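Only one chain comes next, encoded as structure tokens, the form predicted alone.
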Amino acid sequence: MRTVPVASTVPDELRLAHLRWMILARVIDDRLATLYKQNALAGSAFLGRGQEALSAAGGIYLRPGDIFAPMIRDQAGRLAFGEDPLDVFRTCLGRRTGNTRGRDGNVHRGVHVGDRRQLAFISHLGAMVPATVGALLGKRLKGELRGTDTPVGMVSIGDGGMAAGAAHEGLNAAGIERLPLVVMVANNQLSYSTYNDRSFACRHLVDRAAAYGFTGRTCDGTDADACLATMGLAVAAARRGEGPQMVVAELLRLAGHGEHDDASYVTPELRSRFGDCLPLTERTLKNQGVIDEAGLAKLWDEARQISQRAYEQASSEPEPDPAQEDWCAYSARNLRSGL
């Protein structure tokens, strides 16, 4: 197990985007919670509200080439990985011209344009591990997996996915064929609404990294500047062909399990615990003289603006019509119109 020292280690104009992929994120999710409680979501809102400082330095680090499996709590770097704050509206909404064409939950979305890869997310716990490592594979077996600049497979999970088998084989497999995979482990502390003392036994999740194969790292899942330099030597690590590497991070997720969890089982000692790593790197920030007060207002005006335009001009486009909407699964899509 390494744990990152942080100091010094991150420039300022990383920290200052990685603050604005924060910012952007949780006014989304807060336009989805509304949302959801007015009836307007195509589902539930699942939202990452104490998670986005870890992933938004996930995000940040992809580039074009690399494969980046989130989950329900990632708004933060799928932003960070290009997806446009447009799509997630159109999803959300159930609107035809989403990803999904409205025909799918709204945590399913992926993108797939270019060489640009985020993979739509598999509901069941543990399941995107194992689908990131394939297509992991699938590049190597194109010669994509070469010398010491290579893509990475980044596959974000939780510590009660992390119990699930498929997981488990997954993580094996990539210790195995030394494949350049971060697992990027949010230790919420919560599997729902199942405390950690009954989820894992070992005394720290990372403590598993070395069975794998894999390196493992820890972090506060609540200190920007550590998520940003634990996440960064991950991947750089991975790029040089340097196998598997697993970042845990411990926080606590700010909202329930979903907009329709209360999470009344949370303890008052374990809330006590951890802060909210958005104002957290706001403080930092300004402590240290790299953002003022009206550059932070800037952050925030700007933010609710690309919200509003993306919400306003999803919401103005049509709702599938079953009569006219080809259903067809995408794959079968193509091979008829020859692509």
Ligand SMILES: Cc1ncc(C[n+]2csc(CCOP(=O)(O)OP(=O)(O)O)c2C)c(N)n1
Given for the second form:
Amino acid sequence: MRTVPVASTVPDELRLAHLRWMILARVIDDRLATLYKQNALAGSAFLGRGQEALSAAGGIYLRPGDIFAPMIRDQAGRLAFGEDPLDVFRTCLGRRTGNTRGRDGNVHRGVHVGDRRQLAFISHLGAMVPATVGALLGKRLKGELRGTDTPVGMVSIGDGGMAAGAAHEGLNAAGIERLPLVVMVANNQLSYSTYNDRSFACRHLVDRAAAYGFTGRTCDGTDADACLATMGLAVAAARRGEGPQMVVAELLRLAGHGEHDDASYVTPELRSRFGDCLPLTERTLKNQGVIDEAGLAKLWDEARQISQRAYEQASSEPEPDPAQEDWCAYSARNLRSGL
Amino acid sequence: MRLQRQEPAERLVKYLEAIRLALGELLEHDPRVFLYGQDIAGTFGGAFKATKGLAERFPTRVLNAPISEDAITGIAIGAAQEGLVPIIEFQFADFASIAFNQLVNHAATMHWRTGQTCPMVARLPVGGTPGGGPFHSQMVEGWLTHHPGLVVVAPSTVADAYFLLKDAATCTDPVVFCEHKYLYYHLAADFDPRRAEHLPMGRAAIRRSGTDCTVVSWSGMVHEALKAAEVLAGEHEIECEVIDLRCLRPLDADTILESVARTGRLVVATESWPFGGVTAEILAVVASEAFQHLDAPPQRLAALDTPIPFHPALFAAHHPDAARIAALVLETVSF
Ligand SMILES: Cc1ncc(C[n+]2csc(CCOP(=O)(O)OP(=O)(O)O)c2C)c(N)n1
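Let me have the form predicted together with this ligand next, following on from the form predicted alone.
Everything in the complex follows now, all chains and molecules, and the chain you saw is the first one.
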């Protein structure tokens, strides 16, 4: 295990871009929480509050040609990888114009912006690990993984999901194939209501990295600079062909599991151990003169406008119409026609 | 089990060889195709040798996988999204239960949920053989056909083993390809892919025409149905129409309904379990859509309702055969 020194070499420009995604994600998540309370969403809302520093640090290092398999708390990373906020509201409102056309919702959108490919998450935790490995294997077979600056695949997973069999199988396969996979583990201390001691028995989740043939790193998930530095090293190593990478960040989920959950099982003791990455980052950047009060206000203002515009457009768009659906799960025409 | 040839001569193509031939041609002609599965690479060529020799010809595209049916399937799904056409091999269909989630929740839902296609083929060695026991003998179509989005095929002939595999690899939907283990080496036919004709995937074949009773089956059981039909014709002057479904999902209900309209009688024979499943589906379709044509209650014959036994004597008692099909047809015809 390598813990990256907090002393950051991350350029201020990147730190500011990172902060911008964190703020936009927080604003969008807050809006989704409000819409949930107003009963305006087609389903529940799952928020990444408290996890933005890690998630955005993952997404920000991705580029066209890469693969991202986000999980439920990756609004920040999705945005940093190029997701349009419009798709967020379209999907959460179940609009016909959205990526899943109301057939699936919220965090299940798989958005492609150009050749920035986000895999469409299925609920079954762990399942996206092999899918990301397969996408990378596909890239290798297409000859896209040659050289020392290759595309990477990043999969996001939680402390709970790491216990799933699919995660184990996928990690093992990634190690065997030595693929440029970056596994971003958000240990938010909770798997729904279950604490770490009932999810795993190893000393630290990063101990598994070596077992799978990964390089493992840890960081404080509430420290934006640590997240940026650590994810940056992991992604760079993967691109250079150094094989699969695992980053385990320690942080706390600052919301219910979904907005339907009051998270009353979070003890004051657990709560007291973790700060909120967003105000912490703002304070650090302000103290270091990277941004001032007016600059911050501008970022929040812009984020609110982006979110509001996206919400307004999505909510003005049509809902799916059962009468216009073909109700056929096949894509092949000869199978659809009822023979 | 009735075979087309008891002692395959040199020029005959075995069912397994037809699969290997199709795999080799797919690898040769379609650069998107790759094979991934346990023990399929190297000189070994798989537990049943379906891929023997292919790794030597295509070393980077025939890959050994660890014992990870979930990941093997998930990897295929991810690769399919990158535009490849993965053909994965399960050592035995029974182990597809480990991949159930990836098949039914991930591959099968992909197109409907996201509009993206998920072209992939999962090859599953199915079916019972004496001594196979509870975990190396299962049929899996009962649970896999239940889920919308999967194509499930089960070839019973050498030609279909070849052509349906080719069709499966060009289909834009995920295909579960059920190959019968007993037929691998025991079924051989004079087969030349350049001369042979075949029906498209999704269509049932009438293997024997008849006017007295429709017998529907698929996979290995087709050969028992044909044997029963021969006995019934010779000894009882009963002419069965034997339908080989070939494809279980989508189901070619039209061919079944048209046949039942001619014969007025139906027996469905499978080596799967009796509860629910494809037999129940066919009986439901016929009962609701061809009720006016029926001269007798539609019947089904399945395996016994226990796990599949190990000892050959128990297995024989558990497994339907031609004699039992013939008995049920007689009962139906004399109703
Ligand atoms: C295989 C599976 N089992 C159960 C669930 C229900 N479930 C959804 S999220 C969740 C907790 C996940 O915890 P973790 O992986 O730590 O991620 P977090 O929610 O904390 O971000 C559970 C149990 C699921 N989605 N998938």
